Structures are given as C-alpha cells and as structure tokens.
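This document starts with one chain, in the form predicted alone, laid out as structure tokens.
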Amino acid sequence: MSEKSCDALDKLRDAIDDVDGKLIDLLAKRLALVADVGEVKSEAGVPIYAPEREAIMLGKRRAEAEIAGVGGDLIEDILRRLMRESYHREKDVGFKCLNPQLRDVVIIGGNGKLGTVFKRMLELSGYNVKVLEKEQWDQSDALLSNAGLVIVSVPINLTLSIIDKLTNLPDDCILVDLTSTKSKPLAHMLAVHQGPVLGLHPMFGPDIASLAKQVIIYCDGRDSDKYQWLLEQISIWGAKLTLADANEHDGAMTLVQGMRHFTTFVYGQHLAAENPNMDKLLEYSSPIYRLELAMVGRLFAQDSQLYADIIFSSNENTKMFSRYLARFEMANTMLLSGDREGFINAFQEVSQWFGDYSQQFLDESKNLLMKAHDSRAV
C-alpha cells in the first residue's frame, strides 16, 4: 500500500474512532434517561416492562433507519440490546409496594437460588420477607403465625410433604407454590389449607439479572381476588403473567420441559461416551451448530437434581419419553432399510403440522444466529 494510500486509511479510521466516541456518548446518555424512567415507573407502579410503548418504539425507530438508509434491521437489533442492558440495569431499583399493609412474607426454601430471586424482589418491593429452611423448622409455628404470605420454594421431591405440614396458616394467608408441576401442589394446598391459594411457575433459571420480559405461568386455586395485588406486582416487575388450567400446564410441560429436557440429557450422554474432542467439534462448528452444542451443554452446567426431579416429576413424562423412543425407532429403521423416500415424506408432514410457525422460527432462528456468530470467540 502506498503512503498516500495509508495516510487516508489512517484519516478514515481516525474518522470513524470519533463518531464511536460520540456514539459511546449518546449511549451513555440514553442509558442515562432510561434509569430516569426506571426511578418514575417504580415510584408511581408502572411496569418496567410496557410491550405496547416497545413495539410502537421500534416500529417508528424502524421506519426511520429505513429512509436514513442504516436497515430497520440493525437498529432493532441495537436498540433491542440497549432495552436489555437497561433491564439488568434496574435489577436493585426499587418498586412500589402495593400491598403495604401486608403482614410478613415467609419463603419456605428461600435461601435456595429461585427462592432468592424473589425474596429480593419482594424486599425491593418494600415488603418484610423471613426465610424459613429445613434446619429452623422447629421455629416454623411462630414464623408463620404472623405470616400474610407464604411461598413454598423447594424442590419438587420435598414440595407436597412440606405443604402438608402447613394445616396452622392464619385463614387469610396466601398460600403459594414455586413448582414446575401444578396439578399435585395446587390440590395439597387446596386440602391443607382453607385461605386464599396460588400456583406460580416461573419459566426462567435463578440466574437472571431481570424479571423483565421474563414468563410466569400461574393457576388460580381459592379466593383469587385475594392475591389479584400480588400478579400486579409480579407485573410491575416486569413479567409476562399467563394463566393456565393446571392439569393443561402439566400436560404442556411434559413437551416444553421435561421432553426437551430428557433429550438434551442422552445427547449430552451420547457425546460423553463417543468422547470427541471438544475443541475441535467447536472450531468445525457453524453458529447454529455452536449454539446447540451450547444449549447441551448448558443443561450440564445446572443442578442435576434439580433436573432429575423435572424429568422423574410425572408419570406423563415417562409415557411421553416411550412414545418418542418408538418415534426414533421408527424413523432409525428407514435409515437402517434406506427409505428415503419415507423420510423426505415424513419430514414434509411435520412441515405441513408446523405450517406458519416454521417461517416465524426460521426468522426468529436467524435473529439469534446472527448474535450467537457475533458473540463467537476468535
């Protein structure tokens, strides 16, 4: 390269360094602004998380990039990233109580990592929140007596021993759940105590800096309008509240989560005993590749009790696992006879069962691949 030619690549680069500088700057300053609105919408209740004003946002933001001719794309993508830093950002602001006159909040489990999550929320919230393990429980009679919420968080295997032993809650405490299944707790809560009930699923790990944007599932079982403040406030965290029939919830959780979590564990198994070297599965991965071979990993990363008791936790789940297995003997024996045929025909009718929804995965696919190659280590 000529000097002259360096000289005008080091003048373009200079160029480009001083408007990241003042990107930099007005990012600082939005995030700025952001932490302003997060200090109003706590103080007045307002939901951290508002999907409408979200969509309205990009869409404008969207139309704009277009006719600047930067892509509707890469702003969404930057403005998405900068919505979730503002998320993590607020993780110890505090939010507005909307039950002040609440007695105390008891967390059965609460020094346990989901139970955490929420005894912090609760206790930005304002609310005076006491812990309960196993190893006080002979203290339980006078923690409980003054108790105007109580939140059984303990494993799955312990959850419907330690909700019968509740039979002296004051009747008008709220009695709540954390568990993965709903039908069995909700119904032991039902019988053991006469005051207002709740099962709460939430659909994330305890590893979350945000409840932001984050799902709980819940099942309504005495008195909801007893507890109607506490959804409110679970929103005004900034979670997404979806309400479930507890038998249907079950039913779904055997495919969302113990199905997709008993064939993560024998892939996991499966690679563990071919034995690859994982160095080199990593550097002949493609980013789709790479983030699957993530998302198995992940798995083995967490509690193995924790999903042992997901996958051991329904009966559903075994019946559910013997008909795949008869699937993926099915589909193993057109391989073994070199149906290919059968094949291309079978994986046109799951196709035509996906219908729309395999565009939108595809779409939705591409948007996490395109982060998953940015993220990639070089």
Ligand code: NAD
The other form holds:
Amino acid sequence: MSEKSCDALDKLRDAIDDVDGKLIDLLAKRLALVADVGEVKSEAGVPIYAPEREAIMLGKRRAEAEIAGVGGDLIEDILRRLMRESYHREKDVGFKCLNPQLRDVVIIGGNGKLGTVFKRMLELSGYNVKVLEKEQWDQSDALLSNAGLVIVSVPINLTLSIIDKLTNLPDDCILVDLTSTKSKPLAHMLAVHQGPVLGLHPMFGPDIASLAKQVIIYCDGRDSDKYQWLLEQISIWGAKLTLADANEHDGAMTLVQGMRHFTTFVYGQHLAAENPNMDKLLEYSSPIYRLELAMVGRLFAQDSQLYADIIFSSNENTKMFSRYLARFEMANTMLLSGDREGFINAFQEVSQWFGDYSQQFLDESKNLLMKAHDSRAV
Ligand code: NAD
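With the form predicted alone done, generate the form predicted together with the ligand in the same format.
Let's see the whole complex now, leading with the same chain.
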C-alpha cells in the first residue's frame, strides 16, 4: 500500500473510532433511560416484557432506518440485542409484590437449579421464601405450617413420593410443582391436598438471564381464582404463560423434550464412538453444523439424571422412539438400494406437509445461523 493510501486509511479508521465512541455514549444513555423505565415498571407492577410495545417500536425504527439507508434488518438486530440487555438489567430492580399478605413461600428442593431461579424471582418480588431440602424433613412441620405457597422442585423421580408426604399443608395453602411432566404430579397434588393446586412447567433451563419471553406452561388443578395473583406475578417477571391440559402437555412433550433429547443423546453417543478430532471438525464446520455441534454438546454439559428422568418418564416416549427407529430403517433401506427417486418423492411429501412453515423456518434459521457465525469462538 502506498504512503498516501496508508494515511487515508488511518484517517478513516480514526473517524470510525470517533463514531464508535459516540455510539458507546449513546448506548450508555439508552441503558440509563431503560433503567428508569424499569424502576417505574417495578413500582407500577407492569410486566417487563411488553410484546405490543416492542412490535410497534421495532416497526417504527425499521421504517426510519430504511429512510436513512441503514437497513431495517440491521437496526432490528441491534435493537433486539439492546432490549435483551435491558430485560436482564430490569429484573435486578425488583418487582411489585402482588400478594403482600401471603404467608411464607416454601420451595421443596429450593437449592436446586430451577428452585434457585424461582427463589430469586420470588425474593425480588418481596416474598418471604424458605427452602426445604432433603436433610431438613425433621423441620418440615414447622416450615410448612406457616406456608401460603409450597413449590415442589425436586428431581423428577422423587417428585411423586415427595408430593405424597404433603398431607398437612394449611387448607388455603397453594400447592405448585415445576415438574417437566404434568399429569401424574397434578393427580398426586390433587389427592394429597384439598386446597388450591397448580401445575407449572417452565420451558427453560436454569441458565437464563431473565424470564422475559420465556414460556411457562400451566395446568389448572383446583381453585384457580386463589392463584391468579401468582400467574400475574409470573407475567410481571416477563414470562409468557400458556394454559394446557396436563395429558395434552405430556403428549406434546414426547416430541418437544423426549424425542429431542433422545436423538441428541444418540448423536452424541455416535460422535463419541466415531471419535473424530473435534478441533478439525470445528475447523471444517459449516455454520449449520457448528450450531448442531453446539446443540448436541450442550446436552452433555448438563445433568444426566434430569435428562434420564425426562426420557424415561413416559411409555409414550418409548413408542415414539420405536416409530422413529422404524422410519430411520426405511430411509436407510432406500439409501442402501440406491432408491434416489424414492428419496426425492419422500422429501417432497414432507415438504408439502410443512407447507408455509418451511419458508418461515428457513427465514428464522437464517438469522440464527448468522448469529451463530458471528459469535463462534473458534
Ligand atoms: P436439581 O437436581 O438441580 O434440584 C433438585 C433439588 O431437590 C436439589 O437441591 C436437591 O438437593 C433437592 N432434593 C433432592 N431430594 C430431596 C428431598 N427428598 N427433599 C427435599 N429436597 C430434595 O433439579 P432441577 O433441575 O432444579 O429440577 C427440579 C424440577 O424442575 C424437576 O421436576 C424438573 O423436571 C423441573 N425442571 C427442571 C428444568 C431444568 O432445566 N433444570 C427445566 C424445567 C423443569
């Protein structure tokens, strides 16, 4: 490069550094404003996630960005990232307490992964939270006698036997569980306790930074008017509540969790047995394979007991896996017999079944892949 070009490049880079500095100042101002919004929302008990406001704001900014020649997708990407940051910060401000008269909240298994998330959220909302852990059952009568809300958050394989022990709860105490399966825990809660009963299934793991936009499925048990405040409290935390019938929930989880985790487990097992060089695999990865490795690898960084419990939790899972295996074998037969035509026909049938969703999923995955590519560590 000539000296003149070098000078020109240096000047342009200095100008970019200057703009970046201004961007940082602006971001600091925006985050400070959002913190003020958080304070106001907390006092007023307004949910931290407001989907309509978010959609309207993004629409406006996209239009303004297009006029300025910045591009709608770019500004939406930047704003979504900023909003995510804001949700994380807003939760530290605390939340309005919707039921200040409530007696103690007792979380059974409250030092576990999910129990800790709920303990923190309830404490940030001003409730008096106590934990009943495995070595504390000798104090259970004292702990439970003043409970206004009891949340069961123990390993799945212990859940039913622990619920069955809760024979002495105060009549008006709300009994809730967080189990990943719903029909059996709900039936046991209804049998052991005559007061209000609610089943919850948080569709997220403990590594979330905030509950904003996280889905929590709920199954009504008994006296739903007595726990509406709790559902509203959870909405204030930003979570999206979805009502489900317990049996329907468990049926859907066969695909959403059972199949998902089991096929991931088998793929991980296959990789381990094939024993490829991971560094090389990462070097050669396409963005989608990189994402796949991340999705498979993350399973094995988590609790084997939890996944064993989810996978082994229902006979429906085993039936579903057998049907999947049969389809795998059919596809393999097609491959072994060189039936290319059969493969293309089957591909088109599935494509028709997905219909408009396949285009929607193509668009969504494009964004995901770009983000995965931007943030790759190697
Ligand atoms: P975890 O193993 O991290 O926590 C369980 C807690 O229960 C531990 O603190 C343990 O000491 C305690 N415990 C064990 N035996 C006990 C006993 N006899 N009495 C009292 N406490 C006892 O498990 P987790 O991942 O937090 O899961 C808890 C519940 O949350 C499960 O029902 C699970 O299905 C559900 N859940 C978990 C996740 C997740 O990603 N972790 C997501 C959704 C739902």
